[in-house]
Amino acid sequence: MAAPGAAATDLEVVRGKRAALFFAAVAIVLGLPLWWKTTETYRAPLPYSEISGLNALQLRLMVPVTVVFTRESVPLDDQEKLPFTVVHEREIPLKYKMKIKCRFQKAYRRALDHEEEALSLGSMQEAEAMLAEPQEQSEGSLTVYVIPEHSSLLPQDMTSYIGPERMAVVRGIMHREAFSIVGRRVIQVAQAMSLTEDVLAAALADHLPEDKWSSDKRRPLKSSLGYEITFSLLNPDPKSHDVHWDIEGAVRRYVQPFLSALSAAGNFSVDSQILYYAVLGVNPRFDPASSSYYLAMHSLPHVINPVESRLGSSAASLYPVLNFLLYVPELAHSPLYIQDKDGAPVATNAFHSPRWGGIMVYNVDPKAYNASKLPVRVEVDMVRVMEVFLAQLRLLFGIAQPQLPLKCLFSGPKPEGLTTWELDRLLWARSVENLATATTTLTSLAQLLGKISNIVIKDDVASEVYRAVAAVQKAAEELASGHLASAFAASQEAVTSSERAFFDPSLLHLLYFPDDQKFAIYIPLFLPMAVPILLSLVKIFLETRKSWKKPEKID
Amino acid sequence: MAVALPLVLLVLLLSGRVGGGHAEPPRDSLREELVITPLPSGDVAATFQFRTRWDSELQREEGTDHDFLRYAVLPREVVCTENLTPWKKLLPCSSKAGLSMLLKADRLFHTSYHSQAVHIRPVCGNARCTSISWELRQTLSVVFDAFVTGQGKKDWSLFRMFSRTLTEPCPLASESRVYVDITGYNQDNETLEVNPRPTTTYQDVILGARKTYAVYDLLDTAVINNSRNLNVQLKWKSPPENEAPPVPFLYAQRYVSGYGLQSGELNTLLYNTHPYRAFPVLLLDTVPWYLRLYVHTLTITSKGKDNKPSYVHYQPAQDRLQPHLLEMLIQLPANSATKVSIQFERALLKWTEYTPDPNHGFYVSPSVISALVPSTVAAKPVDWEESPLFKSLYPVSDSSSYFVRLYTEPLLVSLPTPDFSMPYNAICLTCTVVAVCYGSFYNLLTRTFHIEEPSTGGLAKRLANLIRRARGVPPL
């Protein structure tokens, strides 16, 4: 009676074990993947390795320089070797993770007939006019003409000349090593006209470690797709001064030519306003010696904030705003002068604030008060004002005064206030800055997405990231091959795409989904299901171990 | 009677010919005025008007392209100083001189009524309307409850209302005036006394009623120079009889009716109290898409009879894209009330579309009623450029009627609101049910079952055995 009963029980026990194992198998093989798949956040694949590769990107900035030798500029046997190409490459030492190399590719050739003719003319202006005519030079390239040693084109004590277009003239030499001497002079001139460490350091100021001189480098505006320029006339005392300014005419005459020359670097919009009863935040001090008022240099930082709340233009624009304020001091505080560090009045009576704009104090001619009763009609001399504002505008865009090599003659800027090579230099700097910004944005986005696994990555965000990475690579390639215009366009696209991906609102959708709430939802299902399975697995495991040990004991 | 009406900030872009035309206005001309209307109840209404005009290079074009007409409305906004500060920034004198010195936020927002507006529109620059000027008109109306705050006294002064007085005109203003409504009190000085004595008075027909105003011109040096500031005071000598306030010829009401959370009805009541003249009104309604209007239920009844509108324009809503737009031209018979009603059904929103406080309800924007109301008093034809600002926002060439635009009250409609914790509850419940079923199923399949020998006797036998053991007798 006992034996068949025990056999039946054993059979039952084995069947129970099998059922428990099967449950566990189904839960692990089917249940877990199903749960994993259905509760997964969608994360499109991103090019992580390429993004981390961007950090080690080598930027090779190529400047194509055409060196044109006229007859008798170098010895005859040297002329026989033309044309050939020399490459001069050097690393720009910056404490930045990207290695930046500057590469001057000098293509030496002989002058063509019309170039010979132009360079044998009497004056530099005529020669320039004649040389500028036939060919259009591409952005970023330079042409250096080597003229005979005793040419009268340059004053005798000068060895080189830098023109307003992408052109320079260097004096040749009759010497055994003429090419290397001329080559050094060409490099000097080309560096002055294209890339210098200063320019790149200023462009990368935000990405470089703090330096004691870096605050000065942070003066230029950050690169952006567009800029808004606001001219404001502040009249704190309309009871005494009836101020008029012809801002429309002044903008048309002075600002617009400058901006249209700069238009390759971004879109510009210009507006103007007159604000009454807008006062500076600082009370000027009275100087009895000159019976005038002054603003000391240390109080200038406090001037801007109270005025800024009245300006109100930054709310209307996505682009960075540059403010230029013309302040006509109230009657009780005139004349008003700005003092520099040493206490001497500043000649322009103006100052600028990095990345914000400039302020100029415009004193009313004291003779005006005698003639008529208040309010005095004041016509602002726009030439004086615009001179200052244009100089400040150049500084704020990071167009520094050129650093000329020794014995070099500089023609001065074109009538619009900007030489063509200064614009090229700005484009170089902006391209590098854009690349640095885009790389930083992409790196931090990749880091963020790697760290927080809750963030949904949609396909359009991923495609923006891919586009940005491709644009960075393209910009680097174009820079290396010397196509400045397309490199700048690609770098702008890189910045736009990377920012769009970084600030996409869909990244935030599931960010707030804390783990405790997830557990609160899963526990009612998972706990009652997992506990019996685990218990029976443990039991089966113990029993099998026991049955394995038993035979050993018998032995 | 504290009526906290919402601020309706409207930017109206009207491309129309405004004004009969006048000599070329100077650039950037500013006119400002303050109208003070004492009410018999002791309340005081104060309305500021600022108008700035400047030349533009805009060319006047014939006709209006209706594709570019936009209408937007925010049914309710809680007003605070954040609304006043940017509004004040638009004033040329900011709040440093002129009438704008009185704009002190802590007083203006402690009033029974507050209404603030900005109108910007192109107007004719010259008589032949060949050039266009821009006009920026800012208005601010407040009603002070002088009776309650003054402990039963109905007297008031500028200082008591605004805690400031006027000390200097805005040097940029070409006109800067304070008007005090003394209609009905000026003949006999027995009931009301205004201090200081006004230099001039101004009489005109305003909104169909003859009004008299005491005028203080801030640009007139004598007004301020006497005491270095101007503090207009008003004293009631003998309190006026409690008379019913005059009823305007046109007014309107709006309400929601119906019960339950499925359907309802929007009702607008339009009153014409003119004794003998019927006039048409233009009624513009925008209703959000989540109230699904049944246009076939649109009924308009006046005096118990069906009133057929002479023009109806209806643009149906698109879910989450555009609201319903209903515009009607309705003739209001004399001395009547007209009821416009339309039924709607409430839509269900997606659960992320609900506001943070969904049980509060959803606001429905006010209807806009525009009408040329016939006047009982014939007004003289006037030069709109010369007349005060409060008269000339919507100039009318016909002197026998005046233009009125009314906004009804915004409505609050509650939508069916789900229980937002329901998804979690459902998940928990389902999980528990699944877990219970699963548990018994699992037990059934994995347990081994033994057939037990039926135990005979049961409880009685065990009890007997216990007793037997106690007695020392072998058990059963």
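Numbering follows the first chain given and starts at 1. Everything numeric here is computed off the predicted structure, so don't read it as measured data. Only the largest set of C-alpha atoms that superpose within 1.5 Å between the two forms is called the rigid core. What changes on going to the form predicted on its own:
Once both forms are overlaid on the rigid core, the distance between the two CA positions of L525 between these two forms is 2 angstroms or more. Core-superposed comparison between these two forms: CA of A56 displaced by less than 2 Å.
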Given for the second form:
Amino acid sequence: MAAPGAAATDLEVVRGKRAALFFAAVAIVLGLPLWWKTTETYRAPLPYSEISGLNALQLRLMVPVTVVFTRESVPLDDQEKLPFTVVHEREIPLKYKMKIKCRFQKAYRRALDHEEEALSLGSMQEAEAMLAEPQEQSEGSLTVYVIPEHSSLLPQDMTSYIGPERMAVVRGIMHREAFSIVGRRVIQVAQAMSLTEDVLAAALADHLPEDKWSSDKRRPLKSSLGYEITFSLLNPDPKSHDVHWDIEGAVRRYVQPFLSALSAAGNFSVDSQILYYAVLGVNPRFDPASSSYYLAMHSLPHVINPVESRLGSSAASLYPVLNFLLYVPELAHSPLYIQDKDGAPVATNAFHSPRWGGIMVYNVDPKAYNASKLPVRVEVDMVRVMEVFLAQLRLLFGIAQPQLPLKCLFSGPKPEGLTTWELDRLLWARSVENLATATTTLTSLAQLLGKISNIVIKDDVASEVYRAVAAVQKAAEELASGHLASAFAASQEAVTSSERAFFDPSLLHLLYFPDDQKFAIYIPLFLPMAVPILLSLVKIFLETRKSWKKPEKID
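Mind pulling up the form predicted on its own next to the form predicted in complex with the partner chain we just looked at?
No partners, no molecules, just the chain.
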């Protein structure tokens, strides 16, 4: 009777071993991979190699320049060589990881009949009007006309002229090195109308080290898809001054034409407000010699903060806000003047703060107090005010006066306050700035995602990164081809996509969920199941090993 019992016991042991092996196999082959797959952090693939290659990107900014030679502007032997193309390239010496080269592609040709006729007129204004009629130039391109050496179209002491459109005029010369001399004059004029080290240094001010380039180049606004402009009238003493300003008419006559000309650089919205009992944060000092009050230059930075709290325009804005304040001083501090660093009164009685806006102090005529009772009615001269604000607006956008070559005549801006080539120069600078910003954003994002493995990378984030990288590459290609409008549009897309990917909320979901927290969650779940399986496997291994070492019995 013992044999059947022993056989049953052996069968149970075998069955137990098989069950333990089965559970272990299921846990290892099916359970672990399933757990690993369902708990892993999803990370869509990103173009890390292409992003790292953006740091070594070389920008070639190509400026197409058409050089038109009139009759008798250069020797006849040189005119017979026309047409041909000359390329002038130089590297912009900026301390920046992205190498920037400026390439002027000069296409030399002879003047057409209507161009000869226009340039033979008596005044430059008539010539410009006639040349502008049949001609439409693309953004970023220039046309330089070479007139005879003794032409009366320019004053005799001037060798070149820069107009409000994408056109310039230089004098020719009857010399055996005529093409070389004229070529240098053309390059000087083209650089003044397009790209200089100062323009690019101002655009890359946030990306350059603190040196001579960026010490005073942080004045322009950063590139953005839109801007909000707020005009505020500050009347701290309404009991003494009844101030009236035609801001709506002034914006329509002066500001709107300027913003319309600048519309290619972004969208603009304009609003206005009147603030009563809004005083400056600094007490003016009294000058007995002139019986007036003044604000010293060192106290001007302290004026903005107390006033800014009353404006309330930038709190809910998605775009940069420019504030232009017209301050009518109270009767107790009138007249009020702003002094420069030398203690002399500022001619405009105004100052501006980089990337913030400007403030103008508008004094009431002292004779008005003697002619009527308080409050005195004050009619603001909007022409004088808008001249100051438009000049500050140009500075805030980085549109400074050009650095003209020697003996160069500048016609000045158009009636809307902006030349066409100034807008092109702004688009050049904004394109380079956008590419630098997008490259920095993508590089920082790639480094962050490479270091922290817990961050989820969703497909839409990856698509934005791919779109940004493609836009950067496209913008660089368009800049090298001289297509400024498409290059600027691609650079805006690069910045928008890169920042949309960098600030995507999904990147933060598992950022603060480290591995030790995973172990703390899953060990109490898997340990009660894993211990019996491991003990069974160890027991099976020891019994099997013991059976292998047990000697066989010999009869």
